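Shown here is one chain on its own, the form predicted alone, set out as structure tokens.
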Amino acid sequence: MSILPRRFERIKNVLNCRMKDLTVLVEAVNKPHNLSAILRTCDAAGVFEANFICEKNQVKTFNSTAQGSQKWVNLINHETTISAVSELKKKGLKLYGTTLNDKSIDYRNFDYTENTCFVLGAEKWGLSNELISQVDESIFIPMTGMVQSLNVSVAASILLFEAIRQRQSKGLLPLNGEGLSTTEYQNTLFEWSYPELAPIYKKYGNKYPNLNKNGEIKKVVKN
């Protein structure tokens, strides 16, 4: 059964605004509620993929807070800090770690218009010393209350939407799929449009079929 044209148009409009050069890395945040809220913020901000450091298959985000966001944001699970940092830096991302120390700088003093990864830890413990030593910049969100920490999902929202504000003011937000490679865009478009069929194609190592302007699968004409 083909996707409805209206649904296909909605999917394209969302995918057109996705960015691969803006992401988060979350360490030791194990509460499904917080993970789900972060994922929902990533979806709202146009983040293409989110990164988590935890043991294999331990990322639990699929509760009502996510509101289905896990379908629209790729989750990348890293089992160690070293593997996470290595992979993200290979992608050219600059790591901004949220932590309070003598090197921390007000988050508003940085440029997040490209290659940005915000690194967040549990509000009770913060980032591990190992991860703090690996970030490019230590940042903090100024507060005037008795409590000097925010819920991690709230912090993620503040930081991501500051990046969005900066990019929008400079006309750098993608509007037509510029935030992804052509291959990533086309593959994701099919996976979002046909979530039941995509796993079958993957299982047998087959290339996804092309879609027409209405989202219908194009028929292959054999000579």
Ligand code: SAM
Second form
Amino acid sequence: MSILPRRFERIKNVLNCRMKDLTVLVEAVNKPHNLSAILRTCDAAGVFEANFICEKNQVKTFNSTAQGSQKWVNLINHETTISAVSELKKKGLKLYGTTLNDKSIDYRNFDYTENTCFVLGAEKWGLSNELISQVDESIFIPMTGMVQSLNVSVAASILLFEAIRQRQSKGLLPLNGEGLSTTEYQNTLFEWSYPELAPIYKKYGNKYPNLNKNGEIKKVVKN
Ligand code: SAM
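Please supply the coordinates for the form predicted in complex with the named molecule, as a counterpart to the form predicted alone shown previously.
Now the complete complex, all chains and molecules, led by this one.
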């Protein structure tokens, strides 16, 4: 069973543009259509992994709005705000909390060309005070309408594509896999190309096999 060369090419083209230094942290957004729309935007923008604060036993549900994007963006679940913040900061990401309070600054005033995590809040209440106190900057998207806020997935799109715009204008968008480490790239290439086989290798703790240029699994020659 081998992947079709055309499919392999498409997978490589998408993976070549993925970025680990652009992500979102989503707190307490539970509606499947919002989660799905955020993830779909992440996929479109080239986000490699998206972060969620999700209590134990809470299952995130996606619907058709996601168009299967949950298969192409790694989902990282954090059980608490503290663990999410400390893990993301350890990775060197700068946290931009989206808040509509007086201290918040117009999002167009910042440079998102590296290590950026947009922090998005719940449909009704926005970000928790705990998370607001932990972010590096508080940002907002200016509004001139009667309604006070945007849908959370719309806010995510505006911010992610602003980061893309800035990176593109400085020639910083990855085109050949520079946005990932070699190991991440190779492992993901195998997982996306052979989604039925990858879990079996994982289960037995085996390293994924190498692929040739057409995406076929290279045969191991034993002496
Ligand atoms: N009453 C809530 C508040 O004060 O934050 C509104 C929540 S809003 C419907 C849901 C989420 O969408 C927010 O937590 C934020 O992440 C994002 N959002 C909505 N409008 C925004 C805006 N104008 N600027 C930045 N983020 C926004």
